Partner chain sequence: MTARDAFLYALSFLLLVACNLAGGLIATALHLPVPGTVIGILILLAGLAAHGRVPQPIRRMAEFLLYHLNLFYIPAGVGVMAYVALVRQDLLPIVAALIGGTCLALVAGALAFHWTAKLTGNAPDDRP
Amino acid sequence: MSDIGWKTVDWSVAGEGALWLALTLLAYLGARWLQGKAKGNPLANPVLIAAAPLIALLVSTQTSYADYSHGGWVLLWLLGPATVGLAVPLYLNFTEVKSALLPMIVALLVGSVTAVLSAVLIGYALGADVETIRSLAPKSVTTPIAMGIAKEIGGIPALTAAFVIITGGVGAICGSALFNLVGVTDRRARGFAMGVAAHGMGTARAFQVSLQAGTFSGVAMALNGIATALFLPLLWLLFAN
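Present the coordinates for that one chain in the form predicted alone.
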């Protein structure tokens, strides 16, 4: 232990956190390299590829999520500024976004309700307990907001983070193929749908397709996060009583 002013630092904990942070960054860089070799194929999603060896390492070393998060919290915190950074393409394409405001509001309402309701109903149908369902409900919202919502409604934030990653991964991998299957060709619509359903990972994939799709996806991700954070805890409280 070492004292720095009023703060006490546990250097063993700090060192372990730094190690896991370094391993996380190395795994992600390796996954990005593989994605480049695959020429941007959506199946080569860098987040999912990087997560696999990290999970295996955590399990093999019997390291808890709490111990891992001593380093991982830095990356989690950076999600906030990264989300705010999406305002740059929004500013550059503000006129186009403004012209589609009405259909975006309708799509947001339908998409937000569908994302939460489908998660809750599927959870009940599969026999999940109430705590798991509460953790699953905000799965389509970006991780920091989703974890806050889960804590507010009585879920498990760490479990919510896992559901968010799975949801984003599925959306990023399957989104384009699904749009092609149902005949959705408008990049604005495709991007917005990705942002509502698959948050940050879907938005990252949308930016790989085009700046237009990425812009609308970023707007959708932000709006869905705000809408879900405002209304889901109120609705849950209403129906719980």
Contents of the next structure:
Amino acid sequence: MSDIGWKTVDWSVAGEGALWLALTLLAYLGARWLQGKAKGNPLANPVLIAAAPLIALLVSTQTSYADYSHGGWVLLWLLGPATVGLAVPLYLNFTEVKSALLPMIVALLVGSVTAVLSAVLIGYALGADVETIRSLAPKSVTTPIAMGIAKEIGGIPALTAAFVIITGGVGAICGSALFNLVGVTDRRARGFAMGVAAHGMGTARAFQVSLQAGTFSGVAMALNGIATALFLPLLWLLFAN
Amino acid sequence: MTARDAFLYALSFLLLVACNLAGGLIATALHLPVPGTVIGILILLAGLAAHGRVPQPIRRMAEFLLYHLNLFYIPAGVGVMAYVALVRQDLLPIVAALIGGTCLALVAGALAFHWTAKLTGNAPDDRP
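Now that you have shown the form predicted alone, what about the form predicted together with the partner chain?
And the full complex, kicking off with our chain again.
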């Protein structure tokens, strides 16, 4: 995360940045409103709905992503402290979480390893560039952690950030249908899988469904961030040598 | 909201920022292969455990930020635009890995939890 921050801000364009920041907030509010109108339909994903008009606006005004980032970095930076805030539900729900400790550990290990290996193997099998594969590996982890991991293993952090968002969108949209398909009705399991596979966007979706699913999803997201950050660089070291 | 509340919320926000920054500094200083945010979570968790409870303003601030978590992902979502051109030759493997990999991870995680809970008598129906 060290390459984003106030040091990289060019103050001569801060005004334009503030405008893009305001437009992003506006797009978010509009997306939340639409999400409410859609009555919890998973297709109404706030991130994807908000990003689409912003991209259209950037393209039509021939503004580069770098120029947009003069405002956007503030939100990306806030993701750090917000992610640290996961410690609160983790602490508050410790008793309920502790009662399902074994299923959580197994689901964490299975989900975490599946997320990394499936992405890497599919990318490799279809002939993706090594740098692309390195950037794909931490895609299921929340952005600030995923970008940190990408940097560790020689991927492109900004590219990883983009992959993380698409992963979150896929998870938030497909999750419920897939769980129904394989017959998992336990809300703890559904929430936990959302957090492991689709980080904060999956967690936001899980909270929409139920508090219990959201709690387990938040816990899973935090644990997966920690687990992937620990095992992925080691795994990479192992395979690289 | 009184001035005192506003002050406490601001302080809570600064605490989250401080944990994140401290995590980053520790990770850099000790050359840990773990992102600073992860260490930040552990620092706050240790602090809460030592304190024995979650002070209300910290709880409200954390829940507020988590409630709007999707907002903070939007710039990276817009960033997809900037990288589509860069990775055009890898587009098929990327799309396949993202969609296929995520669906596999969702199913694997949910089934692993479900089966383990069943095997250990921890399924929701089994509980008194």
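Worth saying up front: this structure is predicted, and the values here are computed from it rather than measured. Residue numbers count along the first chain shown, from 1. We call the rigid core whatever largest set of C-alpha positions still superposes within 1.5 Å between the two forms.
Here Thr63 counts as shifted, since its C-alpha moves by at least 2 Å between these two forms after the core is aligned.
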